[in-house]
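Next up: a single chain in structure tokens, the form predicted on its own.
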Amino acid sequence: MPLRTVKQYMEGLRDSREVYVKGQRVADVTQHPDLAICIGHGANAYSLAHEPELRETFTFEQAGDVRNRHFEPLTSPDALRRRSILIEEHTRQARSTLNLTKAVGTDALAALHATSVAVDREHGTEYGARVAAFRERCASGDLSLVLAQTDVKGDRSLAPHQQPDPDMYVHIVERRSDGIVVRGAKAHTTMTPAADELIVLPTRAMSESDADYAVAFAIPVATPGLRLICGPLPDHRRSELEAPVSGVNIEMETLTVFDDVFVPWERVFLAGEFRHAAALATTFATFHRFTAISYKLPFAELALGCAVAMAELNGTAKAGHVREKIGKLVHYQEILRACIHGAWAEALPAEGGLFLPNPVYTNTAKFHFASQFHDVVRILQDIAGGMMITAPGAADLASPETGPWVRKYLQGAAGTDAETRLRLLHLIRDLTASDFGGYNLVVTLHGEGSLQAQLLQTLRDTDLTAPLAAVERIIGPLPAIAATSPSALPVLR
């Protein structure tokens, strides 16, 4: 089956699908003014395939199909590093901003593919053969999917069955012959009025009294009973000049609520089998960080080249202190493309014939990324100056009357002409100091897991032997740890 083109995949989102925006319910998506820019950008994954020059990194063939390298199955670390290559490029196209639309989807199908294998081998399941229909259906029909995996969580305090609702993680409330209904709600779930599917995992470890809520699943979004509730979205009617990237491309965020969602048990890929929770929001978060850690290079790229050529435009190049800000963005920059390099290379083998991004690696790079992301956008604002708040906008520089004294107060060092200076300073403020900017403070920040989960994640995968035989060397055995593997250390891992 061929690659879908931009206008299948909008014709695909016109179904009956329950989306609301600002309190009311969209007819169609792809004809809502507020939803257009969101669409738009959903559609990239589509329109960059069938680019010529993007062929190589966006496709590949697999039993004579061309299909999506986004559903390249991770057999092998240079899989991996290709599909780096692909979410790095995929981002780079879009000005910095990922479309989430089939990357996140296809990190869930990994892991729902190697969780799968342990869950049928301790309960007798098919959850595997599901598994692979499903991602079969997918990939040659060249579907978007999205994922659901965060739960409103009620009370963070007490455990899913503890809560005083029941409704505050997704949980299965009816288990029939044909398949389960589930009910709840998920929060921040990311560009899925845009999908055709949307899968839903568990959020966290869960007890034998959790059991119920144990539940990983794939539905078509159109699913009676399936509501998204959408958060605020971009002005579409602001110019390309004061919004270049918030403008062109940026995601939809949603609550996700499950009003007694009926799922048929060929789409059920875990219904009760609690103790392998745990290892699938892992499994899943290690793919789905190594997919955040290769789109937020192009953004690393982007800063340092605006920090440069504003510097530039500005006459401070040459300053000491500007040129040590340049060098931190370079060492954040250069940093996370080795974490990067690092996680493919040194994959691990995982069940089911797929290799695991390094964990250590991985994490490292998204605690390095989102730690340091605040320290980022002050540099850049702070090489930029107070302009990038100040500076006139698109209908300032168009005017006959204003326009000539916009154009002569505004010229840069060396000449730069005052549209090029005034481009970089919205650039600069669309990044970092718009409503979009002040949305990547906080996504970078909780997107993937927060600081705290990577640095736990890092610390359950790192092998301690060498450390501590290092210290022994010195002083001698340490009966008090006696450690000869990562698994004598069940207090630090």
Ligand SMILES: Cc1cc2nc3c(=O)[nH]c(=O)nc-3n(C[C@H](O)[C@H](O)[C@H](O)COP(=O)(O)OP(=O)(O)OC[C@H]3O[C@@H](n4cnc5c(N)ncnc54)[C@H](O)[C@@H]3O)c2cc1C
Second form
Amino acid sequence: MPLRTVKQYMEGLRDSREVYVKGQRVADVTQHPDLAICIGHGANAYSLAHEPELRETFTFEQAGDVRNRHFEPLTSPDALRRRSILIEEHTRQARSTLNLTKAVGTDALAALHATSVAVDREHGTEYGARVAAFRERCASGDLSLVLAQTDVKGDRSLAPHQQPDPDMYVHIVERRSDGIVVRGAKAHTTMTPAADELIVLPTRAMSESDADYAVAFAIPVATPGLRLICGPLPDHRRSELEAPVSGVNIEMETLTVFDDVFVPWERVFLAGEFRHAAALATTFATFHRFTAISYKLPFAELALGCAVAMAELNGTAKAGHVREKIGKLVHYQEILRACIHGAWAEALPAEGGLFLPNPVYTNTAKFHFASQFHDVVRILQDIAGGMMITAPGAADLASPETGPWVRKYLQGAAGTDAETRLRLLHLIRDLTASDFGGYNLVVTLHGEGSLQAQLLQTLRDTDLTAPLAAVERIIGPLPAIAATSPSALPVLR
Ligand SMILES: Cc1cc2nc3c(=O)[nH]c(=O)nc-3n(C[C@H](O)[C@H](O)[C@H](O)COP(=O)(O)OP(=O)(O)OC[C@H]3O[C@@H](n4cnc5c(N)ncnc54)[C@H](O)[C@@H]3O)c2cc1C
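Output the form predicted in complex with this ligand next; the form predicted on its own has already been displayed.
Below is the entire complex, every chain and molecule, led by the chain shown above.
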């Protein structure tokens, strides 16, 4: 099957999926006004792949078929480089908003591919073949696929089996000859109502007592018993001037409830092999954080561009403190860019013939962009001045009564017209001080795992041989030091 069109993608979303907006069941997700921006954003994964100038970036050929490049097998560092460029460019085209409708699902497929080799070897299972068949179905059908890993988790200090309510982590409640039945809920699943398929992975390491929670599978979004409860959605009535990013491209999240959902065996990729849950969870996290660092670069560029342009329009570009702050935004961007390069250039050979983005560079970059993001926002808001939240809006500019005053008093330095300055002020507000701006702060902090998760993974994967040898060279032999715990990643060492 060739690449799908936007029309075919939209038709695929018109099925029996159970989606709720403001507590009400949605009859057709492609027709609901509150979902329009998010579904339209999902569709750009299809429209952009057909743009002649983006074809090289967005597509590749396999077995005579043109396929979306999200499905290119990650069998070399160069394939990872091409994936990074794809994610960057896709985000840039969507005004700095990531689009996970194919990216996160294919990250999950890569993790399942690499880890199922070890599971099959140890348990004589056939997960690898099932993953390969499912992957081929998604790639040849040009499907969109999203990922539910984060469980609702209840009391974070307790393991899944210790929770007073056993459904705080998704688990197997019945094993049948034809498949399994699962119950529980996953939190903040991105773009589920806009996807064809949902992949489910465990979110953490599991012990033997948690064996029923060590479960991975894929289901069509329209599977009976799967209930998608949408979180806050963007206000679609705003003008493009006032919401130039969030009024055009934005993602959505759902509370994803599995109310005794049946999954046939051919779609089950882990069912009780608890020792492999950690490897699956962390391998997915590494592939997905590589996607994350790639999609963050266009935002870093946009933030830098906004700061430079705003300083020019405000007449502060030559001020020493402004230049210093802009310098910090340059560092933010370039450290990120360098780590992305290191992550693919020094990728590690992994099980199943894949290459894993270098976990230390990947997690360092993710930690860098997440931990510094609030500072980036502060700098942008500082340079923009208070007008970024008090400036008149599109209607004031268009009105014959107020428009002349707005045009006169909103002029910028060097005769910049008021409309350009207003557009820039509203862009910065949208990115940093709107509902979407607040969302950006939180998704950057928690998306792809909290800061602590990246720190732990960096510690697990950092080779301390050279640092300790440097000390020994000066003071003599040290006792054996178990400074880090072994990585759970399926890399070939
Ligand atoms: C906008 C958005 C989109 C997302 N999209 C997806 C998605 O598509 N699919 C998906 O699976 N997930 C998704 N996530 C989930 C994301 O990976 C999680 O938010 C992240 O892993 C943190 O989990 P949490 O939100 O449950 O926070 P928590 O785990 O509650 O973390 C809150 C704080 O508690 C700390 N903490 C938690 N547990 C412990 C513990 N046991 N001991 C000590 N400290 C602890 C954390 O370090 C952190 O500081 C998304 C998140 C956001 C915000």
